[in-house]
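Next comes just one chain, in structure tokens: the form predicted on its own.
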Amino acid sequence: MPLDTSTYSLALLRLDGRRWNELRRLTAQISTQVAADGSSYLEMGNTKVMCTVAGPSEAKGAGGVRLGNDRADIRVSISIAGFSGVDRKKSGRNDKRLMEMQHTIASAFAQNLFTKLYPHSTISLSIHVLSQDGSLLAACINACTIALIDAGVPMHDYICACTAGSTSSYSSNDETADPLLDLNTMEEQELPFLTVATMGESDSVSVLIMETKVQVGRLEGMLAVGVDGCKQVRAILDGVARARGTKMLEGSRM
């Protein structure tokens, strides 16, 4: 299919051929691991993530003593394959960036899940990163959302995440720079960007992380583009969940 350039100059296209407000190809699968309570596989461009859910299960300590409080405890573990990136280095459990990502994901879903329904219990999320090409935290959050739906854990709404950046670096001091949606690794290395996650189709922000510098005048545009991207992601994930539900209903009627 030929590229429509009637309203968009080829000079303004990104390196992978996308416009400024286009997502990369996003695909997701649900119930990929039969042995897990919930599982998913998600691709955002060349970023590929698997997620499995264990629980809710009763939390017990030594001697069978019940642990926890009146809410379920959300535990997140992330493992990154050594071959997932260009550097081919293995990240340990005490890696600071991994620990920050785990805490961010756990905090976001602790507010979204109905944890009061499962006192003295634990919900464990295991994330396996198979390939990295930008938007890693966003991909992990989206994979967790689908896996929790598969596990049947009740939640307020989808938590969907996306990245947004700016076409100019901080040092250039260009106030007229345009925002970009869903950055890949090359763009993240060169440009300022943020990761935002919203709840459902609303503009309610659950996660907002920015590790780079940017002029204040550009932040509002980046955030607006990111929130719009989250709504696009939600529509895709909702289609995956509904297709799985339809398939299950058809199987039960046979």
Given for the second form:
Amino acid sequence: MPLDTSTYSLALLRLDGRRWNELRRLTAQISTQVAADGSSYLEMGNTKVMCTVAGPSEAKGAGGVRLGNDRADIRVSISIAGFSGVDRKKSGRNDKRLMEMQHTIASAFAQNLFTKLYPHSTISLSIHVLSQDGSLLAACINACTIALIDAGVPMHDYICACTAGSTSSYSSNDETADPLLDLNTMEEQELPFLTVATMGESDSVSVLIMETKVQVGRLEGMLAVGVDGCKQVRAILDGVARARGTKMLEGSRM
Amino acid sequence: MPREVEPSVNERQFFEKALAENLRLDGRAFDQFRDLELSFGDEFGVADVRLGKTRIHTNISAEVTTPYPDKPFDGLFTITTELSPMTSPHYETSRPSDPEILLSRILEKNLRRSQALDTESLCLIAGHKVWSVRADVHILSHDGNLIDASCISVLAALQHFRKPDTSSEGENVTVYTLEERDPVPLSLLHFPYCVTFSFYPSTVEEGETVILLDSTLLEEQLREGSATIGINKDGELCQIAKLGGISVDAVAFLGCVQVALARVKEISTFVIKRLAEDAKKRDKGDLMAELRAENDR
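Next, give the form predicted together with the partner chain, keeping in mind that what was shown is the form predicted on its own.
Zooming out: every chain and molecule, the one shown earlier first.
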């Protein structure tokens, strides 16, 4: 479906009525699954993701005692429900895009968590995508952060992610292009965009993935908006975690 | 299957200490590349890239097939990368390993998704016959920075490749042999090369992340994060892949993009120079200009 960018330049409103720097509605629930060590449910607009954490637990599997295992191993598995997208597609086991996402999440959290505290153990994250409407990787990363907080795994800071795009495609070289925050599927198909994840409130970038062509001059604006969006996301996630903490304290007093 | 040999504690400490004194083990500056060598085979579409001790051989082949029903006007372009036990004993042929997936994903995003090769130009008869171009990347020797080297290798081979000339009458396509007609080059729209940065945590408290370019195998094993930037010489970013690892300041990252752009311009001129040298070598007795069927436009 072609995105009519001319309407954007007239009213400066996007297809869903947002301004350029507005996030979609972001809601998160913590500790949704009783059986899991940590769990979360996160909605970024119409993208809905569930994450459960098992561990840190004893490393099992054929690998046995592996040398240099002085830190916890992080395993991520993502399953995308068949009904989550517009067209019902069965993704294979060896989908390279999914494997890349799993690798990205695992290596981002490997640096963020204090894995050295858990030698010879495994932390496994399983992510279930229930509905897709853009910013999939960002939603997965945010859900993992919340679930790991619920599991009580110590971490340096929140890893928060969101997407940022640019209003005009690479071919037109106009300088009036606005950066956009938090794209939905229709915008993602049409415009150049990147997914960025930062550490907490700092400006340091943990994950940055861009798959579309864009002029190099646009990157700075997109990155700045993305990093700013990550800070907004952090505030929301922090609110969720703190609300949960308060609730737990109240429960223990009784 | 043998496991990957990890660097010993001594190697690790030696490397870290050297890094703290702004030194790399092979004496290069932090932003210095190893020597790049590029040679072409006797046949069209064979390129051999050497980056230090890393050596990559790419072979391009083309055949006529039927297109996918949903894209009747697009030819096929596939890149196959295989990390075999020849590269390093711990790679298996049966199961794709993480580095292999990342390598093929990045090449795919950089060259296929960015439309470096114009697939529509590979169409012979819409919906029936298209060229299928296949790039086989063979990693002969692995000493780090496979992504950059294989990207150079594939792009050089694509520029060097000539596909047989064809003519079509109605539904019939005639493919001429190399003797009958001069083969034609592929239609390449732009040349996005990759530059990979390796990140190491600062050795001093609250210091900046150390960024190395063109890391060797040992440096790759010891790094805490990396980012690959795909960009062409006109300043169009084709992909960025910073897949986790330690975090880098956003401003420092923008600096990396500028470094990548400068480097890609160097690589582009280098490849063009080598291609011109190869063309001159093939052009015995300056006959090519007369034999050529195409006009200067």
